[in-house]
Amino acid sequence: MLSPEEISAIYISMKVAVCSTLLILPPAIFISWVLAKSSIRGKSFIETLVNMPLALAPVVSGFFLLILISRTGVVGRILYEDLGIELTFTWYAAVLASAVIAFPLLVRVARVAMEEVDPKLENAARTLGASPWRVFYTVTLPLSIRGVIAGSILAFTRSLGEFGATIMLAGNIPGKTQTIPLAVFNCVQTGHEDEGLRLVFIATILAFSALFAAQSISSRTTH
């Protein structure tokens, strides 16, 4: 049976990875779009930026994210001064690092199935007259639709398993900002090891899910 405790962070973690989630879904196909099909200068440096958190260390990632948002940032001052926000050691905190860190995740995935539409049909539509933004939405984002959901399940998975970007921008705090990653950290700081071993099959259980299902959807994109 499981505790309020281990309820409390399996709740969190999924309200986390489904926020995360939505909140880089829109730019996410934006940039994919721009990567995969525009010829606008400087892709490679976009490229780059993105795929700096995979680079980095997911603490890393989190003291930039801190300095940002923290009460001192250049973020973080103005939303607290002028607004009243305060968004670290808040579950809102722990949305953003999961987003900044599954952001690449899902860029990738939906670029490939962007890049696999057949120029063809999008020319097509462009000699029929239409625009670009409605080539986008009614000849690429139908096409790529699989990879970007494929996506969207990594990026789900990637913020469930967050933790270093989280514990430094969110803490770990109970019933709060504490996630089943940071849930299972804090049972081995206290020795209870059931606890922890319960937390970390849900994990696995939810991961494995996630990815199998990634991985068909994946699959029917090539057949």
Given for the second form:
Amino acid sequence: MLSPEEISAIYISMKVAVCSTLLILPPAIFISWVLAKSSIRGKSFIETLVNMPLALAPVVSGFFLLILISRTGVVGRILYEDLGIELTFTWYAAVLASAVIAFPLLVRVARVAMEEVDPKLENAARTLGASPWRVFYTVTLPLSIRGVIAGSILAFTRSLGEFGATIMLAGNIPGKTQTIPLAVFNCVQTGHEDEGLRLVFIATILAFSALFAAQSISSRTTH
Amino acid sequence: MKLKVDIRRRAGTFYLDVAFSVEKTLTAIFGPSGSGKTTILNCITGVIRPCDGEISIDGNPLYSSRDRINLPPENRHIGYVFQEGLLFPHLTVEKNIFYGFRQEDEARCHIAPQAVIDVLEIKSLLGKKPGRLSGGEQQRVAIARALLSHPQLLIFDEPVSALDWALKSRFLRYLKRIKEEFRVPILYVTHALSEIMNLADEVIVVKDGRVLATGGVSSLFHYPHIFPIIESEGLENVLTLKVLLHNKERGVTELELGNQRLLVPLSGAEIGSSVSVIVRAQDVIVSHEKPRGLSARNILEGVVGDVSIAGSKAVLSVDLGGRMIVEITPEALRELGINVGEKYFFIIKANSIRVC
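Having seen the form predicted on its own, could you now give me the structure of the form predicted in complex with the partner chain?
Then the entire complex follows, led off by the chain already shown.
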């Protein structure tokens, strides 16, 4: 039914989306907390920076990343010359590309959920002797966990559909970095629209079920 | 325990400048809404920060602008029972009350979990989530949670302002038991003095961000500028009394008031249990001699402890086996020649007494 190439595209897509979501989860929760609860200065600057990938074309974000991690890039050179690691055109690069593009989506949803946690509850926890860190993981996070999960699913879905930054950074290598969107692109380029249709169908089913799950989680009441 | 507060704080156009100390078992901070009471509490608990000044307990600074000390709330050991209860909605009652519990503090503070659960009667609630509790139950759980964090001071912020009188009086009975059983100093904030009048050892009157007066309840009536604040709430006596017996034939319930008996309309309360009664200060009649042939059921003896005149009213503080405020006209005060320290008769219609 599905060709080995299609199966591998689905597998790579899932692998990349799962890894990129897990990768951004801890920093996204931290940034969400900073934006929602802390009173540091320069919050709007951080927020703008986090949201940049939403405003930029993914190809442009991908280009920035390429400058950063290619063999001659600022970070890439260190990785290559000192550690012998080259990220570009590997599936790790696809993870990185998806992570950067999906990051703001997770932060937006998680941040709103954390803002909805009553600061008075957090103050109550403080007066009961809880440190800010304990307040975070016993009160703030449990009460905003639905938002964090919904945001993660959203980020996962966005990773599944990532195209622009991925093709810039990881290329379009079948069996290695070729995800579903890249495979669809290939099919159309080479005039095999009918093959592409199957993948389009699968991508649509995946996206719909994930979004539906996120929707039902976030619309359910917390208590 | 001695809490010393001497702070200033500006927020917008509101300027708070208060200095007072708290040494008694139960101290009430009383003042109209918007007078700065909650701001003072938030400064004491460390939720907000004053502009300058000093807050200390037994000489240990919690906040000092001079020494640049500002302990975070978690290091102040002050239990705060919030107006809204503020239980953690995702935790069971049991997890809520043990949230701030530390085994090592238990011996030092003599507050055992079992005693707290018993006094506040929350045993049957332990497995429930706060969302399934009534308002009164939530509040008891909130008190248990604060007590079990072994505070050196327990603060109540308008704990009953949202409750009706039946729940209010129930709460006050719990408060009385807490005061008696756990030796935790209590700071009780309210805008209705009557609810705390008979439990407070001392009252601090606050208005517009300033302390107007400090002293025992009856002494407050001497301040002409404070009287209107107290009076605007209506002068009511709230007493918590024990039920002695029900007399179905006469249609009355007898309550213990010192060594006298207070007769109230027949109530359904259990014999031996406590009820709260509310007697409006203006519903009490004063007499030199013991009157005869009256329809009023209560003719009580009492000693006048204090007299003050404020505007068109004379306020007597009377000991009837429980402190009561009695309000008469200054003319009546003159005609009767009422003297402090002397014994008089006080007449109260059973039907004018509300029982909760």
